[in-house]
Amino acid sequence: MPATPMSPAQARQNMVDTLLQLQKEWGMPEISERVAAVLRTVPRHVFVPEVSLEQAYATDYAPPIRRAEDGLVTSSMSAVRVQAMMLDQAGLEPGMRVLEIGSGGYNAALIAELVGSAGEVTTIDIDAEVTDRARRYLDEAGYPDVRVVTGDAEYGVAEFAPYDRVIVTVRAWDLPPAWLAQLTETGRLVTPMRLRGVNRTVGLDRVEGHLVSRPDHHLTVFVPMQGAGAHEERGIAVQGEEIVLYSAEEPVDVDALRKALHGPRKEFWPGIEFTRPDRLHLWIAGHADRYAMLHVAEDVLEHGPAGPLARQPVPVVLADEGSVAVRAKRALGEDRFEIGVFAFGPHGERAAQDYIDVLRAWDQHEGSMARIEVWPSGTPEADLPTDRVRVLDKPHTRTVLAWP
């Protein structure tokens, strides 16, 4: 007999169910009650009618929903885990007023059954195709109150400002002075952020002019920002699209840096175990003075630098003449890691010695997660937190990092 295929009731009930056992197992972020029972209610399948059930309702899958002429994402709903992470950060209630940038309909569905119908739910693209995709999809799933705006995020919406909350859901290389102006006096935003190259997803408060991150922020990946706002990151080809820098803050001797990657190296383990890599990769970028990412691309896994190291980009410390210290790791048993430093290039050593520093310094601080404040451009030194240990200037804002 064949299989009875499954209901979108019974395919959003699991979803929820896989969501809270993944919770329990991996530390994923806690999903509360009134997330999770947004999450087994409004019908997620509506809104991506081009993929399966199945995928639809896949905890870890972030349908596309538009591509450039040449195959590139460019707008997708994130991933339910996601999802519900940004929504428990935000900390909705009943009447709030919420401004959500980057429209794709099923998140602003989640936000209207949080605030319910004394509450008002305003969501923004830049893309026309979108919003009217966005419009249609609300409107079949039961949600006509939800506005949809066709504009520029950069600027907000303010014709129906003031909001309790905004929540960004593309990646924001900087934050514009709308999104602060904007929030009410006690209103909070959700975004992710790009720091020194790593990716963060903060709930930031507004505190008398400015924004102080709340204790929960996570590592997100995102789709960039686009109109105004958008920041093309480029990397620094090191060898064509093999191995790549991202996030130099300072001229690099590409052909030095490729000779040292592939010249004899030197390891040093120093004993740490490799634990909270996403806030290791912060406290690296706060504490680590000459720093950037390395990206070595899969097919190069067993050659120079890369044969222990993570697929993903990984912070490395740089030093004079293109040498430079990259973090690896080694299995020490089932699920612990031993990380260490590999050391390239005539003062691969100073390199790896500097970045031990900055790993045992982590070590003792037992991984705390980091504050992130924002502040406008142009804030006077002295204003700032004397605790700070880093401050990322950008057009219009300071990020200050500090740890407690």
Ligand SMILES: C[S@@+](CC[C@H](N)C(=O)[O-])C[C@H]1O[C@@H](n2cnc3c(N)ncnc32)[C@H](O)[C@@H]1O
The other form holds:
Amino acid sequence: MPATPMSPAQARQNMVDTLLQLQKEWGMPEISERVAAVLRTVPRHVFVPEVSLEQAYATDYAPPIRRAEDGLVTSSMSAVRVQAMMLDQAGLEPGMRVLEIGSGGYNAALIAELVGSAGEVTTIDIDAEVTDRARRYLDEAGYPDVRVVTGDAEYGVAEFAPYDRVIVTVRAWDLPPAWLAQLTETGRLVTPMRLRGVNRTVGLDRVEGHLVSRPDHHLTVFVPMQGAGAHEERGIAVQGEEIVLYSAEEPVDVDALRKALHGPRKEFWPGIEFTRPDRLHLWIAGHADRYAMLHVAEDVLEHGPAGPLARQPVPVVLADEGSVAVRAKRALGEDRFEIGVFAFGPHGERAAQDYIDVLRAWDQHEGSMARIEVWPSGTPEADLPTDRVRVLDKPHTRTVLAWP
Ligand SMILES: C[S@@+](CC[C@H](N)C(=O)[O-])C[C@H]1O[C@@H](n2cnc3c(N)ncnc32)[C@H](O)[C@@H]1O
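The form predicted in complex with the named molecule, contrasted with the form predicted on its own above:
The next block holds the full complex; its first chain is the one shown before.
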């Protein structure tokens, strides 16, 4: 007998069961009962009719909604795993007024369920085709009260402000002043941030004129912001597109660096276990001085000059004459890894020593979450928190990293 096709309700139930299972097995952020309940309610497949039921309810798939002419995805419905996490970071309560930035429709419907009929949901997207479909599918799924606005979220949506929560579902380079200005005095902004090349999605509470992170933030990846806040992060091509350096804050001698990476390497294994890689990367970004992120294409990972290196971008420490120390890891046994450093170039050992000092401090610190504070640009040094480890300056903001 042919198998009975799965009903959407069953697919939703399975999706939530899988998320809860993943949480148990992989230590993913906990999903609250309230968020799990709305995930079981809102028909996700209605918002992505172009994919199968199975794909619509996969936990880690972000179905593409729009592509640019070159084929690059400019809009996708975020993976439900990420949506669940951000909704919990937002701590939505009945009656809240919420602005969502980036409109797939589905996430706005989840928010509408969480804030209830006494709440208000506004979602904005820069792409009229995205907002057209969001409007259509929100109506179809039974959420006619969600406001859908077409425009550049760089300026927020002043008309319906203030908001108790602003939830950003696009990768912003900087945080535009409107997002803070349109929050209530005790409001919260949940947003992906780019911190020296490290992606974190952070819940930030408004404290007077600045924002302070809540204890939990996570690694996520989003499509980049378009419009006035668009920012193309230019890497330094060390070897075409195969080896690229990002977030370097000093001039780099590219030829010397390429030569160093093709030369011999020295390995250092200071006996530090590799745990909580996402927190570790932010720690390195906060503590290393001559810092950058190295991206190595997959086909040169194993057999290329510097290989074998990690598949993901890795934080590196630079030294003179193209020398560099690169974070490495090796297995210690099942599911356990050790962090090491590969040193390249004439001053590679110097860079490796600096790197190891940062790693040892991490080991002693036992890996707590960073506190992230966002202050308006122009805030005098004397007004920033005294326990700051690093300040990252962007046109609109001064972001402070500190570790409690
Ligand atoms: C990941 S999608 C949003 C997904 C949506 N929140 C959902 O239901 O899953 C990101 C969206 O941000 C939009 N976007 C990019 N830059 C923007 C800007 N400056 N203002 C408003 N929307 C923008 C894109 O068009 C895209 O649709």
